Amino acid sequence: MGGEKPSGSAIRRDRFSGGPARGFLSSLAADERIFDADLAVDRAHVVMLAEQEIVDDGSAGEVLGALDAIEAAGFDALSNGEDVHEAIEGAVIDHVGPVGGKMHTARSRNDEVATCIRYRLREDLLDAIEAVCGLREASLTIGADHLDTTMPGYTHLQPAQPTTVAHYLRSYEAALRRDTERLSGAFERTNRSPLGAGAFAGTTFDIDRERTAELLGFDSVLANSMDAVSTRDFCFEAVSALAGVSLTLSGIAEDLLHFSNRGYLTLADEYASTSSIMPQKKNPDTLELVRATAGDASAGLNGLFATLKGLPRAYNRDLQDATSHVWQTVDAVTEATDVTAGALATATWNESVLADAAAEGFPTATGVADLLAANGLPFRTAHEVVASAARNLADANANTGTGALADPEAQLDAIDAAAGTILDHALDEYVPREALAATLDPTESVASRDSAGGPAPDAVSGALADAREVLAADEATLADRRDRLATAEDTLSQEVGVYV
């Protein structure tokens, strides 16, 4: 009996082996995520066991076999065992024998299991990040072919001045330009290694934690081992990053819905739909779901945050629970976001429908209190001026729908009575009626607005382009850490070709 091969169910013997908890300890089921990113792990710390000088070269090369059989079989042919870990390094055991279990020399599932997180989820990131970056693209498109179509801005959802449609959405792309930035900062403080950790407290074997970085990919080590095994801000920062996104994404999912119902713009049917018993209605459901990430969002911050709270160091299991948070929040927020640009680039917008409601409201008020106290007028005076023409517009438009308040000559009347009333001079001292004019042109309003970050045409086509180049280093960026990540799986591979 003392030369029969032990099966991987029998890693941690009889006294753990069974009972009705072993299921409920057991996250294989959820693990499938995570399987490729633990073969890597597992490879890479072979590999240094072997150069090393740990494990025989022998043994390295029955192991890193059994990984590729493995591999080849797939995560659904794994069968016993608490988690993909143990799963695997049993399925090593079945495949080579009591030479398998060389495999877990110097490590514990503590590092291992973070190491595998960190290797999954930066990937994860950086699609994030692309989809983001895909966003902003479509956002900077659309702005340089509406540079100069007005529409009305709002605050507190009323008519408040006269926009263009590039202004608009420069300011999500600027919103999701800081998105880009703290995801970038989530994958940098996830891209570092705590593999060779041990369970908390290191281990006594002569390891090279630099070299397993470095074949894993990774920018650094973490230094503490306890800290290495036990921490999970790199999940909640990364959470919180995404959940970042999904605000950003339910701002403009709102703005988008509440543009179709006005007729702002219409969205493709890819990115709509019909009812089942009224023929006629076209529902913008992407962007109702879109809206909907950020609950999703925010319910994985706050389970997380949750799991986390109050854990003493160093390693507990709760924060097995914590990774489903993590996952379920990059995937919904992920998904929202390319559905998001989608509909972003092939929305329609009705430039004569923007252009008639930019002037609606008298949302030129404000240009022609600037005017006036350009001029002469006190500020105060100025304003009190204009609010006095515009409550006047307002009655007129209620008592005779005659809309006043869109109506350029009225609005001219208007602002003349009021000035009568409150100042001790005419008007047209201060400033001609033909600059008044003018003035209450929302098209003109727009163009006189060119101050740094204002919606004047030059001004926004300027910000475009800066906008640009910031995408095209974050892109690059981007691309640049692709390529290390693959870089560093071609040479893993090459050095697993060493021993097998």
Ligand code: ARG
Given for the second form:
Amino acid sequence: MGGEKPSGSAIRRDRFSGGPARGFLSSLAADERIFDADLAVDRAHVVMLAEQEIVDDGSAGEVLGALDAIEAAGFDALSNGEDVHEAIEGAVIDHVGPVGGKMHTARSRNDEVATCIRYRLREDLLDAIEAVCGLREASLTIGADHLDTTMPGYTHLQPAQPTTVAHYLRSYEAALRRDTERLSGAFERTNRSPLGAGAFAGTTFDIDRERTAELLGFDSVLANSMDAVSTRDFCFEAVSALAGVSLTLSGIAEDLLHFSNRGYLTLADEYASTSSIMPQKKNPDTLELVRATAGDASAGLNGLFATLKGLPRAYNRDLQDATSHVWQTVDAVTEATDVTAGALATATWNESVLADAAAEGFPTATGVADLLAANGLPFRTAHEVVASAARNLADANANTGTGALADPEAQLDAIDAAAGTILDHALDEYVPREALAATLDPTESVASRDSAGGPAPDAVSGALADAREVLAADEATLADRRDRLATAEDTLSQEVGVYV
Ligand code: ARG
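Take the protein just shown as the form predicted alone and give its structure as the form predicted together with arginine.
The next block holds the full complex; its first chain is the one shown before.
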């Protein structure tokens, strides 16, 4: 015991502690994000060291007391150090003298930083999951109000077949459910403890890795000490799951931009912005920024991948640079998810504009061909008849601007005429005109598409009910995970209380 009191700026003063590269090496500014995590990791480690009698209770109490003071002073009070781990250790020594140097017994910054990143990221992943669940909730709630709201469905951005707003929204809810599953899997593999791995080769001290894992709320321990400090696959998995969310968001944003351009949807004013010069403008900029978030996520994913690629075992300083990609991605995607949920929840779907649009471009043509096929015509022949009618209607539309493509009477006449030139028998020998007329109506067309997963209101109503159950289960898992982390935090502070 004893010895000269080292200062925070020189806890390893006999080893390369200064020089022009010092700033380049430092991650201190970026480490603010893991300040709380590091304090928790330090506390759990010191409690375990005391329980294992590696450090005496009195020393543990002094170190833990210093950690409380450092927490109260806040991150900005940390003066020096290559990173937050070193800065906190230096501050502990500044507070209590050389005994503070016992804190780093039986560990390395390599296992320490990996533990801190996991500790913080799991919270961020839970926030991301909560945001995605919020967007699912908004989709299901609005969908339930619009089971019968007919809208145009597109392929290649061309009118294709009518569908409903509920069916459309449920399509994204399904994607967001899978996004939730991927984030949840990333959480599971993030919530494992590398602490106690040391630099990579374990330690000679009789540590208890299970105990620190438990005190920090981790589900399990990463067994192999070299794997534990080396791997950032949990970061890669989290960022890829988040990039997946950003892809889903970009599709929603693109659709909603298109829909507001067409007047199908009106965004609430708080999700739009104005022009500095054009007084009439209401621009859906929020959705454009949501669409752009896929760019951030893609940058994060690529940056992380390129940084991790080809790294040898075990710890390499490149890993320090990898972390910022994770924080940037999770922040960008979670915020964009919240904004999308808000924009969706407050937007108005303009039902009559949607209904008119659902009739445009002869979108019930497939249903007509289906009906002819159901009445004995080979589907290919039926397709030919209806395609010929559609061609003639489109020509008439282009030449006269009469809206023939959306006019059921004109459609019926065109089908009749096409049948006359292609079929051997008159059309009504296959299908009565009234039956055809019903098929041409977009609402009837939607109602008839009642196959599993189809847009018929009854089918979608059942799908929404199922989706609600799955969402409730996902939210319960989220709440349970949050509870377990909170319980671990309480336990840790009680255990710290034994010594302080
Ligand atoms: N700040 C570093 C990081 O974020 C941890 C330090 C480990 N440094 C070392 N030279 N082994 O990865």
